[in-house]
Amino acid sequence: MAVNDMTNLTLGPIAYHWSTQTRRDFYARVADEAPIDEVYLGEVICSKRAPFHEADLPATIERLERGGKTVILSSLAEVMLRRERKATADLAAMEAPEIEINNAAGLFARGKRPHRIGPFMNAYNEATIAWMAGRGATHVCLPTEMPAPAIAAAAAAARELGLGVEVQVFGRASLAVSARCYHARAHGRTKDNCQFVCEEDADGMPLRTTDDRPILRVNGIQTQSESYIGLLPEAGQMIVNDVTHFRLMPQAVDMVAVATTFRNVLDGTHSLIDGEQALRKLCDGISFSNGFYHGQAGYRRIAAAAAN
């Protein structure tokens, strides 16, 4: 599957409170060794969580600037207390790096200047991508649960706007967030003094039916699904159909190793067949879903597509 240059690998934020060790090394490994374009820092879910990695977020930036890897920060998902206003506004204000909004606060604190629209902005038709552009949208990350005609049909709008159109390929699907925190109530607490129980769950702490089956993950405030979505076998056509960037979120498995087995099928080093056993391989245990992506149920994995 050889495409061209243009088609870039991005390394979406990190959604866990992982902690702040982990992170460094994570992101050290990524600047030096993952075949990655560019990468989204900031935290998306958890405005509480935020202190506990800004202090290193300067030495980040430069460690990835250093080895290659453009940098973008990334906004909260959702915004409630003055202190995320402030936070929100603080982030619109910055002239450098890039940013992403992930929320309608951000549009407001940003105005017409330039910056880049997040999945949780529900950018889901030509008319919306065309608003957003009109307000200073230079690139739009779309909705996980968006189906191949939609994603078609948004990124031929984007091409002719100018606008880079970018699909999460790989990772968790984000299905929901909450004022709520689900993490903490499970675990006999509340949001106020949840004592970062999250940190517990490096890959989202898992639900499951009644009949004691794998349903969802929850990530504090956030609600997501059980599979991985794995793209890999739907990226030819979406070069096709003129998605410029592959998104894949970090999760607790090699993620400079999934990088890696992306990058070479991409490049036609790999076949299909072989990034396929690579990343089950590397993910024992995660079963990866392409539902939305054909239109059905997005936990489903539609076999025949996927071997096509």
Given for the second form:
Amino acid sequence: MAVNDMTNLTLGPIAYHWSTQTRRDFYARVADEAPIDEVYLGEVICSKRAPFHEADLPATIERLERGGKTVILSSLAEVMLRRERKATADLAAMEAPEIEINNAAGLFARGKRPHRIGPFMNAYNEATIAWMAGRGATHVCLPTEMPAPAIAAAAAAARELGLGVEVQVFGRASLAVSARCYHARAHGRTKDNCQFVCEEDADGMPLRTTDDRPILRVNGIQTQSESYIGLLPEAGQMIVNDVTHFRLMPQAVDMVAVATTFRNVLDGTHSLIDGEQALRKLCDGISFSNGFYHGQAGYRRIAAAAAN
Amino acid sequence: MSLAELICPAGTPAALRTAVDAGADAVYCGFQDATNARNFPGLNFTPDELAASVAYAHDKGTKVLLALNTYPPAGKVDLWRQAADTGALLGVDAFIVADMGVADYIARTHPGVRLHLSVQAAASSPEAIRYYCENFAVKRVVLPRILTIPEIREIRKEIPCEIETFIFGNHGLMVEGRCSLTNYLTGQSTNMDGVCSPASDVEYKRHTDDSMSSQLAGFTIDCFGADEKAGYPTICKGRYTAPHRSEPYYAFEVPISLNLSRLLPDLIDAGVHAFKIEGRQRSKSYVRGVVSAFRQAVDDIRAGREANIADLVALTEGQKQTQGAFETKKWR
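Okay, that's the form predicted on its own, but what's the structure of the form predicted together with the partner chain?
To see the whole picture, the full complex is given below, headed by that same chain.
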């Protein structure tokens, strides 16, 4: 493992409908205890949930900044309705804190003012990253499904252009978004009459195959991987390849301990084996996968890499 | 009244000729590689085949649209650029694109060829569409299959380009260009490789009780009784269980086809310029049947006659059809 205490650890936006109190407690702990450099805030999945925590945002931002964290506000991944268009335009109008854009509607509203590119924006290659950089992008989070050679090539291009490059290294992968709410559907409701049933599943609603194999998770309009992406063993290679930021997605586990584990291994104060063991313990019963990184089925855990 | 062009699938040179002969205003097709979102064995065109096909289509006054609608992974962008160069050289009438890097290259290198924004770009708001129009001079947007007709009408008022909508074929549920479900199970990416539920990973298993399961990459996607017809294992149309639903249910959508034949006058009235028929992987007889029926329907509407749509239900998936999101928001 390459030792690099300059690599930034980031905390992605909460994908789930956690209660206001849960969020408050979560971010208070992150602010005080987590070795996280940057925190993304905001509702990315479902615009109906946003009103529940909008009022808390200023206090959360202030709290995190007092804790030494850089705060970035993330925009919605899907923009269709009038309120979604307005929320996106309002975010794009902000001068501080930084913003991360997840939909072309946000890029349109932002113009050439500085912004980050979110993982839903499909920045797969050097040509697209160069285009985005020319339009004010300062940082890009690569799509979750990119394999290592493409990550390396994209990161090299981004470095040349002076952009930060981020890769998700922990948590469920976003596999799909839809106009339909699958949480509501599972409960015989429609999106407009969902009654926020997604709040029952703090780590997504598990789907199993008819022969009882876990396969996917439902989170409102989003479909996620059953496994957590776990790229701790691959982090060293990514640092060598110019990846500057590692994203941890909030899951219903002790995220402060997860972040601490990543930080300790990146800093070289803990071995990779110890780090892996710690993560397994923290995420008891959850399978880890690194297939996307290795150009294989995303759910797979490539053992050879884990042994490096 | 808008042009109401009929945009028809051409998975092979033979299907292209069939669609042209059946009255397509335009056909869409792709090369035999990852540059388009139907990268299946036995489908698509070599450059020589495309050259002959463009000549055939243009002879009969039919346009040819080339799909370059996948996302090149870093390090492989040249394949998409070469495909664009070849398409321009062969005289295609438009490129259908999704990736901003690809769109930028074509806008700069081949400004004389029209750019259409693929449904894979997932542009579902006036602002998103205008981003592509203003930056890459996109002339037409293919709208996602998730909008109601009143929503389409509103979008039309706010964008400077033409609108194309799907009217028949697959009922896509996931926002196109944002779906990695296939890659999660199979290792092949819809966005980067142009592959969705590849046949090479499909298996049907007969059980001792005569039931049948359909599998993708070893995952059971659905299970059928002895008297049920086994469907193709597309992940988003599979049956799964959830904690409070121990009986398998269609968690995302039932296997069903989109058929908007009854809504054509409303779509024209809403300002839709072009109707897209899905199915580049389908047979010549399918193409002939569907294109002929819709040709007749569009001609009837344009002539002010009541459209007499032939019964297309036999050509739909599982013999079930829907008007999807177009008719009502309750679909969501």
